[in-house]
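In structure tokens, one chain follows: the form predicted alone.
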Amino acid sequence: MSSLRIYGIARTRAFRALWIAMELGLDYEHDPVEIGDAGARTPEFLAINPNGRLPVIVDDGFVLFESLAITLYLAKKHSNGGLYPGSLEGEARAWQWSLWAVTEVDRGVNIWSLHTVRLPTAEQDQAKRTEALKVLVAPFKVLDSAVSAQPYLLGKDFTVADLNVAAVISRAVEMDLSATPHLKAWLERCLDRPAARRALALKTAADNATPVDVTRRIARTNRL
């Protein structure tokens, strides 16, 4: 039995934890816990993560929630100096881009995706979709500039910084990114990695199997 267990259906932010585990070649068990009362809100799950959110990992008894904390932890534990930058400055840049992704682009991409792809057409809100695209213009230009002269965020090598940002905006690959060609190329380069493709296959399968009422609940619960 693996010492690492990842909780959360791949459609959620658990995708990020699954990708890093695959990228690192880790042996792990995946428990595809769903959102809501029958999954992440059960007493058993709340005993692991009192926030009732996904994902969570248990690594040889160590419990950790928050998806990007999980990716940073696993990368540093298993690939310090490789996937996880070995210098203090590189480490700080990885934190910088990870926090940037959560604060600047995570919500906008989720709103766009829900109101363009995931909700039934009749329930999509064009105003929300338009506003999300407007909000993303400035940060997408920042990201486009960051990868305009180098293949990855920290230089020539793929790191956890790239994984975190690409995972957060993975659904943006379906957007029209012609205004930010460097971002588009970088995102496609990240998502074309073998580990990313395997994790995306799990995510797509989970998306396709998601009942409409669950998608509605996601939008309502997260005020999207």
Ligand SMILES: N[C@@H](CCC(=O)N[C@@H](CS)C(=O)NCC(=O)O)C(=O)O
Given for the second form:
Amino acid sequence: MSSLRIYGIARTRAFRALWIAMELGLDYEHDPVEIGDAGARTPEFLAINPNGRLPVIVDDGFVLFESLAITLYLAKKHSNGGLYPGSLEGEARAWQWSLWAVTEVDRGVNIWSLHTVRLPTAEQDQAKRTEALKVLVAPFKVLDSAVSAQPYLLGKDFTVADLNVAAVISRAVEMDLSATPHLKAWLERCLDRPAARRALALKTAADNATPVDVTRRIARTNRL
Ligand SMILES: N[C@@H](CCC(=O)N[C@@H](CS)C(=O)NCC(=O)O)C(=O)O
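Now show me the form predicted together with this ligand, since the one above was the form predicted alone.
So here's everything in the complex, that chain up top.
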């Protein structure tokens, strides 16, 4: 039996944990728990993650929530000096980009995606979509510039920093990114990796199977 268990349907931020596990070639079990009362808010699940959110992992008895803490932990555990930067400065850069992704672009991309792709057309709010795009202009320029002179965020090699940022903004691949061509090329490069493609296939399948009521609940619960 595998010692690593990843909880969370691949449509959620569990996608991030699945991608890193695939990148690292880990043996793991995936429990595609649904959000809310159908899964993550049940007493059994709350005993694992009291936040009632996804994802969470249990690795040999060690419980960890927060998707990007999970990717950083697994990368450091299994690929220190590889996917996880070996130097102090490299590690700090990986943290920098991970925190940047969560604070600067996560919410904007999520709002854009819900109000452009995932909610039924009649329920999409154009004002929210426009505002989300406005919020993303400045950080997307920063990211575009960071990958304009080198293929990946930390240099010539793909690291967990790229995985975290690309995973957070993966839904932006459907946006018009012509104003940020380096970002566009970098994002496509990251998402074209074999492990990313496998994780994305799970995410797309989960997206396609998501009842519209669940999408509405995602928008409502998170005020998106
Ligand atoms: N900061 C957390 C956010 C986790 C989160 O909000 N997950 C969403 C799914 S993507 C969730 O479980 N939402 C359902 C809910 O809040 O009830 C992380 O990155 O892991």
